[in-house]
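One chain comes next, on its own, written out as structure tokens in the form predicted on its own.
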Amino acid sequence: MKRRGYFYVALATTLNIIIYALTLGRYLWLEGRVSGGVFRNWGRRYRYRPKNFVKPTTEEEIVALVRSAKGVRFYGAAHSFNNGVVADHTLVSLDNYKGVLWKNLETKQVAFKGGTRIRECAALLLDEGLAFGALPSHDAQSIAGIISTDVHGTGRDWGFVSDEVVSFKLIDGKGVVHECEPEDDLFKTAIGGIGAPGIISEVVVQAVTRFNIEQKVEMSNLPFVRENFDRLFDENEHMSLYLFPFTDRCQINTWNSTEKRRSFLDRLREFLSISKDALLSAWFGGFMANTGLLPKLSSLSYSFKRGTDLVMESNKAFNRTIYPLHQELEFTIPFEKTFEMCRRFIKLFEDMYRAEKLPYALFEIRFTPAGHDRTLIGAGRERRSTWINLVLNDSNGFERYYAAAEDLMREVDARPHMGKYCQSFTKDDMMRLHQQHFTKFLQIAKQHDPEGKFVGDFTRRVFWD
């Protein structure tokens, strides 16, 4: 992997930043694209040129790709921190087909092209006075891309997207176009899947009518959100915690549906809000981790963090743009085992920088309720789940760290998520997390892609060794 230091990672963040204000939020620096007939994903990792590249802008085309071509892969914003999206062959993005394919503004159902940004989606949806039930952390994966991945948010009763997908439709190995509805088995194969048995090239979502958020940050101690964290999760639709190595400083993070009407400036206000957090993150916390102080400062540096209260339209609550530039490793254990878990990571982190520095970090810790049954192999099936989030700023010495967490992750039977870091785990370590599960995932898989067409890097070492 290449190396980066302190600098590299504060002046990226930098930025990245000010190239979203200057062009008022059109263009975002660290996305992931294809320019010059060189990939980059969103961190700027993997880096490729692709034998060939497309851009389809019908589902005809998409088609006829297909059937014709080997080694293929998909992407939309390639915000992802492993090599899944490296074709050995094509390279597809689906930027060129996106948009509103049909409406039912009785039912608020609303079919999207597969390359349909989240952020996109939110807007069409919002010009007919609806909204997305709840929505994950970032707005610029492809509808098509955010369910492939099963990408979470957090909360009480809701937990997934693909919770609120009514059908989609899938085009497999051979060229064929399945409509695919949530008791079926493609659409459970597909869900979480990585694009293992197709492609998605339109999603039919059901949609709430538009609503206001009311977003609390917090700052408590780890000691009073243990006491009192079955009120806290019980009161607040949605709720997060970020935990911090050194110290018992927490941030508490909520999300509920609300009458209010929108702050004033709300969107401002965010903006400003999120972006110092990011150069704090990037400037600030990698400077005490880079110089050894973090044990010293930690406690001190969070007393003087202060909270925020906004009211927001849902989407622009739910969803944030700027990060600094970081990487993920993020994985799902039971919810009762919650607190012992976040301490054992936490404590993992705090003995290999006393013995050897590492990057900033903090954990982010969500939460997904049972009975999410429709997925075979996504971290969050079936059980009520905690998914804790080791992010730690992209310099120098994260792979040390998540090395150790994911020997980690195997002894405490972790299940990973497939879109964030995910370096050693195998098909044996996803056959003893998933079993019966996984089986059918590959059985389905490979009868809707005989000659691996969808196979590339990652999910031959994940599920087909």
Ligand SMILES: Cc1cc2nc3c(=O)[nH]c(=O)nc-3n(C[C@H](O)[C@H](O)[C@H](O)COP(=O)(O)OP(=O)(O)OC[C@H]3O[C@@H](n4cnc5c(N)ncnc54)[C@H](O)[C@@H]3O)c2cc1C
Contents of the next structure:
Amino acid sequence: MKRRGYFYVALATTLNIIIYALTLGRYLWLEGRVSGGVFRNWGRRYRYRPKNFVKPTTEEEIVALVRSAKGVRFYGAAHSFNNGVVADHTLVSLDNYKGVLWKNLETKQVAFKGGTRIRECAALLLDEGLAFGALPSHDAQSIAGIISTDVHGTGRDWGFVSDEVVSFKLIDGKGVVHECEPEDDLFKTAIGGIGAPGIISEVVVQAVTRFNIEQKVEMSNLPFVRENFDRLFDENEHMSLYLFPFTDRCQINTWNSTEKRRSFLDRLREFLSISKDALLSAWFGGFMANTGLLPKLSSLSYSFKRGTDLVMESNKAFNRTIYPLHQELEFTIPFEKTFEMCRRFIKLFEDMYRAEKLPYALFEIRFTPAGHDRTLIGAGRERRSTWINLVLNDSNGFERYYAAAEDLMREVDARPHMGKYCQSFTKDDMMRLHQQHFTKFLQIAKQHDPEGKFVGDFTRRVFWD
Ligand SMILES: Cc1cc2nc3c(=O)[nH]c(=O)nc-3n(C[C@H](O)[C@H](O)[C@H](O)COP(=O)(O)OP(=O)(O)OC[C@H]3O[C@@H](n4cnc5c(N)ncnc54)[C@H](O)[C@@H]3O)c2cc1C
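Got the form predicted on its own; any chance of the form predicted in complex with this ligand too?
Next comes the full complex, this chain leading.
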């Protein structure tokens, strides 16, 4: 892996924010794209020159290219953290296949082309007075990329974007177009199936009437959260926690629908707050971590952090645009083990940091409800889950911690999020974690892609051999 210092991360994060502000939000530098024939994912870790690069504009073109090509992988926004977007031969971008195909305002259902970014879907829904019922934390991903990795958010009663999908179209390895609905096996294979059975070309979303969200960020401490966890959980529609190493300070984030009017200058205040957090973690957090000061300064520095309370349009409250240049390794564990597991992964970080410094880290904890049966191998399948997201600045040493964390994940039977960093998990791990669901997944994927057209390095490791 390419070596990166703390300074590189801080400068790249700053540049990203400046360019975004100067272009009034029209251009985000840290996004996946191909330029000059070279592909780079959002964090610029996966950089290669595809043998063939195609940007189809119609469904017929996608069908024709699937029929004629081999070694095909697609990308939406390349906002994933592994090499799932790297193709043996043909790399396909759906960036020229976006927008609304049809809408039914009576049923509040809208069909999007697969390459439509989630922020564009939200804006197009808003034009009709509609919104997603809930969303995950980031606005860049394509709607097809989101359901291919079964992207989750956090919620008492809601967990996944796929819950808001009525149906989708999938073009399989034989070039056949399938209409898939939630009860179909092919639907469940494609949700979280990172493109193994085919390319998702069209997604029908069930929207709701637009609404406002009150987004609160409060600083607290871990003993308080543990003691009041059930109450906090019951009182909030959506809640997440940020935990930090070497301190009991923590951050509680909540999102609740409200009749209140939007806050004054809500979007500007949110932009400033997000940018400040990104710059602080990249510069100050990186500095503390790099100089070995994390154990001494963590408690003190988080005691200065202040919360926010903003009422925003729902999509703006759920979705963020700017992030520091970072890495994420995320997985689920059973909800009942939340605090025990958080402690183990944080302790692992603290022990390794003391022995040999690691980059700045925070631990994002989210929750999804039981009964998620729209996927065969998604990490949030069926059980009530806690998602532990190990977020580290993308500088030297994160790989060492992630390697140890993946060992610990195996020990505790944690299920990996396949859109995040996932370097050592293999087919055997997937079989152990998902058992008969994985067998069924492989069988259906193989049936729809008998020649292995969609196999790439990543899926070769986690699904095939
Ligand atoms: C800053 C940041 C925040 C994030 N926050 C969250 C979060 O809150 N919750 C969460 O769950 N994840 C989150 N993620 C992870 C990530 O956004 C998702 O896993 C998602 O896949 C990215 O969508 P994309 O369009 O960029 O997909 P890509 O990265 O382009 O593709 C992801 C995978 O899906 C395949 N794929 C892409 N398009 C298609 C298609 N049309 N048909 C079939 N397969 C396809 C690709 O080949 C690849 O293997 C975050 C990522 C970043 C960078």
